[in-house]
Structure formats: C-alpha cells, structure tokens
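Shown next as structure tokens: one chain only, the form predicted alone.
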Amino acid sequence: MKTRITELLGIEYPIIQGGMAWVATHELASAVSNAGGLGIIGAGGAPASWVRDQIQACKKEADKPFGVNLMLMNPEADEIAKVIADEKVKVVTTGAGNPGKYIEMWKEAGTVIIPVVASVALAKLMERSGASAVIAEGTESGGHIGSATTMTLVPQVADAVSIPVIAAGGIADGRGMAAAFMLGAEAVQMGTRFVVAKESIAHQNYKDRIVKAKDIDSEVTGLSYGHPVRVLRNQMTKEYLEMEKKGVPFEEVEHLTLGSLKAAVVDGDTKRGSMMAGQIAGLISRNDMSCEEIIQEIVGDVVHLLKTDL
C-alpha cells in the first residue's frame, strides 16, 4: 500500500501506532514495525534515560523504522529531544505544543518530524515550521483531546496543507482506514486497537475493559478546566466529574488522576486507574491478536472496500 507516508517513512503499510504513555513501549513498537507499520515509543512523562533505553531495545528487536512520541510538556523534553537526535530515530511525533525549537536539530539528524495537530491553524504553522507531515487527531481519540471530530478535521487539514496528513481518532478497522483515505488522509494512526494487541504490556484487566466497553462507555474529564482527557468511565471518573460539576478548583481535583494512568496500565486498577481509550473501544471485541494479525486484517479489509490493490 503505497502513499506519500509509506515512501517518506520507509514502511510497508500506512498504519502508525499511537504513542501512548506507559503502553507504547519497545515491545509494542517493535512488533508494529516488524509487521509493516510504524511502531512508536511513547515518552509520556518518562525521563530521558528511560527513552534512550527503550530506543536501544527497539533497535535490537526491529529491523524496520520506528519512532518516538515526545510530549512537549515533559519536564525533560529538551533532553529527550536530544536523545532522539543522538540515536538518529527515524521518526518523531509530538504532542501538547509546538516542537519548533527542536526541528533544526532533528532535521540535521535525519529524523522525520510529524506533529499531532487538533486544528487547521496549527497544521499550517507546523508546515511552515518544517514538519514533513501532520497527524490530524479528532476528539474521538483516547487521552488528551481537542474539540474537532476526525470527520471534520481531517478534510479541512488536508485541504489546508500540502504535506501528507495522517488521520487519528475513532479508527480501529478497515472501514475507518478506508474512510480516512476518502477524507484526504494518506495514513492512519491507531492507539486503542493496539492497546489490546498480544505484544502490548498493558495489564490484562485494562485490555479486558476495552473489549467489554460499549459505544457510550467513554467520558471526557477536565473539559471545564481546559484539560480534556477521554477515558473509560469508572469510580475515579465519577468522582472527578462530580467535583468538576461543583466547580472544585483544578488543583484539588488533580490528585484523583496523579499516577492513575500507571495504575491502570501496569497495576490493572480498573476502578481508580485512568483507562485512556477512544470512543472506538466499543468496536473492539478481541484481545488475542498480534500486531501482525491486526494490521493484516485491516489492510485486507481496506483493499476489499476500496476494490484496489493501491
């Protein structure tokens, strides 16, 4: 399946794995890359030393390109950006800010820069700044989200920039990927679907909760505070939303979520853990498939739906 993204990244299929903190480790990234997609190591809030170790482990496990996702709010963002350049990682995706100050360094290292954007304005800015592509992520996504839907955001971004656009948010099967192509995207990024892959280190409780999720089981916390996060509902989200509705200051509510993502992913706490997942979780019914099986199923469906070998 050839698009400008597959040519740019040197991958077989235009499928990118989301850089999910605590979930997107070298085990998952290398499995996705070896299956023909682009695996991503999620730096999240981790220290630079951890990111370097993950990169080096992935190099040993994958003989194909992989990337790193840098959350620009990370206290060690400057150090991680340098690690990415030093290790000559093929691709970097960024979120929660403008990566402009790192672009020259990354370009000198030969790293392809792909920021995540939630608006046309930011997509245009990233193109002017030297990004090679952008990920247009709709509000259907799990984790930190914007306000525009994938259906509305992707075509507007595709019309506004000349660089390739990757669609993200609410995509978990061949139908979603085919629809993304029709909207003007040249690749898709998926997070929730890969959380339940065999190679994912996410706790089995977390995976089981995604498989059991219904279409209405995700909620957005922190919207009124300007920090919207999409998660699967549980006791923690119930308490959070009740406090948010009462107008409790953000600083007092934040304690509910401190360490909660690790609690869900690593410890399997489905009551008080932050189970980040997209609205598409209700479509996912299996957690026994490998990354290769997931990618092959999706690609096969896309070829059938579009009636083309692409």
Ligand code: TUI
The other form holds:
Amino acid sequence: MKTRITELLGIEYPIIQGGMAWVATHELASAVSNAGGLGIIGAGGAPASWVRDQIQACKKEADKPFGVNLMLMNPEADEIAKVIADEKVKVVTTGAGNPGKYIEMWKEAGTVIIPVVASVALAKLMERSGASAVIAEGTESGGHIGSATTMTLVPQVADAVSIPVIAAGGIADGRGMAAAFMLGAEAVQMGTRFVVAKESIAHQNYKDRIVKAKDIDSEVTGLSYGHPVRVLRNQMTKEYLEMEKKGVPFEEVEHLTLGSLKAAVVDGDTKRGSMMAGQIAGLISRNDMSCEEIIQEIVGDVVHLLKTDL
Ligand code: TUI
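Having seen the form predicted alone, please provide the structure of the form predicted together with the ligand.
In what comes next, the whole complex appears, and the chain from above leads the way.
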C-alpha cells in the first residue's frame, strides 16, 4: 500500500496514530511503529524531560520510524521543540496552533514536519513554510477541534496544497480509510481506535466507556470560550455545559477541567474526567486488539474495498 506518505516516512502502511496527551506514550507509539504504521509520542502538557525519556524508550523498543506530537499550547513548547531536534526524531506532528517558529530548527535536524490543520488557510501557510505534509483534522475528532468536518475539509485541503494530505477525524475502520482515500488523502491518522488498543496504557474504565459509547455520546465543551474540546458525556460535561449555556465566564468554569484529562486516562475517573474521544467511538466494539491486529484488519478491509472490476 504505497502512497507519498509511506515513501516520505519509510513506513509500510499509511496509518498514523494520533498523539493523544497522556495516552500516546512510548508503549503505544512503539507498538504502532513495529506494526508498520507510524507511532507518535504525544507531548500533551508534559514537561520536556518527560518527552526526552519517552523518545529514548521508544528508540529502544522500535527499530522503525516514529514521531512526536508537540501540542503548541504546552508551556514548555520551546524546550520540547529543541528536544525533538536534539534527539533527531524522524517526524514531528503539531497541534492546536501554528508551529512556524520551529520549522527552520527541525529542518536542520532532518525532522519531517507534519502540522495538524483545521482549515485550508493554515494548510496553505504550512506548505509555504516548509511542511512536508499536513494532517487535515475534522471536527469529528476527539479533544481540541476545529469546525469543518472531515468530509468537507480533506478534499478542500487536498485541492489547495501540493504536499500530501493525511485525513483525521471520524476514521476507525477500513471503510473510513477507503473513504478518506476517495477524498484525496494519502494516509489516515486515528486516535480513538488506538486508545483502546491492548498496548495503550489508558485506564480500563476509559477504554470501556469508549467501547460502550453510542453514536451521539460525545459533547463539545468550551465552544463559546473559543476552545472547543470533544469528550464523552458525563457528570463533568453536564455541569460544564450548564454553566457555559448560562454565560458563566471561562475563569469560573475552568476548574472543572483542570487535571481532568489525567483523571480520565490515568485514574479512570469516568464521572469527572475528560474522556476525550471522537464521534467514531460508537463504532468501536472491542478493546482487546493489539495495534498489529487493528492495523492488519483495517488494511485488509481497505484492500478489499478498493479492489474494482472496472
Ligand atoms: O491538538 C489537537 N487535539 C488536542 S490537543 C489537546 S491538549 C488539551 N486540550 C484541552 C484540555 C487539555 C488538554 C487535546 N486535543 N488536535 C490538533 C488540532 N489542531 N485540532 C485543531 C487544531 C488547530 C486549530 C487551530 C490547529 C491550528 C489552529 O490555528 C492555528 C493558528 O494559530 O492559526
């Protein structure tokens, strides 16, 4: 399954694992990379020293390429950007902002730069700035999101840039991946599907909630505060959205989400934790598959779906 992305990254299958904060540790990243996809370590809000340790652990576990996701709102983003260059990480993906100021340093280190974009405008700017590809992430995704859907964003980005496009948001099986290819993507990024992988260190309660989730079980918090985040509905989102609807200022609502992602992922707090997940959670029915089994199942289905007698 060759595309410009498999060639660019030196991977077997055009499947990239999302860089989810707290979930995308070296355990998950090395498992995805060893299975022929591109594993990603998610820096999330972690300190630079943690990111360096994770990179070094992943290098020991995987003899194939892997990447690091830099979440640009991280207070140590500058230091983490330097660690990525210093460790000569093969690929960097970025989220929640414009990585422009780090591009020169990463290019010098030979790191392939793949920003996540939620608009055509940012995709074009990233191409002009030297990105090798972009991840066009639709609003179906979990976590911090933009407003365009994957169905509308991917073909518009694919038409607007010459670099390859990776589709993300709402993809968790072979049908979604085949559809993304029809829209002009040359790879997919999946987050939610890998949260429930056997190698994912996410708490069992969180994995179970993803498997139990139905089609309309996610909510978007913080839209009116300019920071939309998609999470599975629970007691915390109920309280948050009630306050947000009443127009309560952000400063008075913020406490509900401080530390809540760790509470969900690490402590398994399904009542007050931020169980970030995409809208496709409703499609996911098993949490006992390895990354290799997930990738093989999806690739097998895509090959079958894209075969044509015409
Ligand atoms: O970054 C993500 N998803 C995330 S980051 C995250 S960390 C966090 N967030 C809230 C609470 C606790 C932890 C959780 N999920 N996805 C990539 C992504 N980037 N989606 C959308 C964007 C984006 C949006 C606007 C990228 C750039 C942008 O504008 C950039 C600019 O400045 O023009």
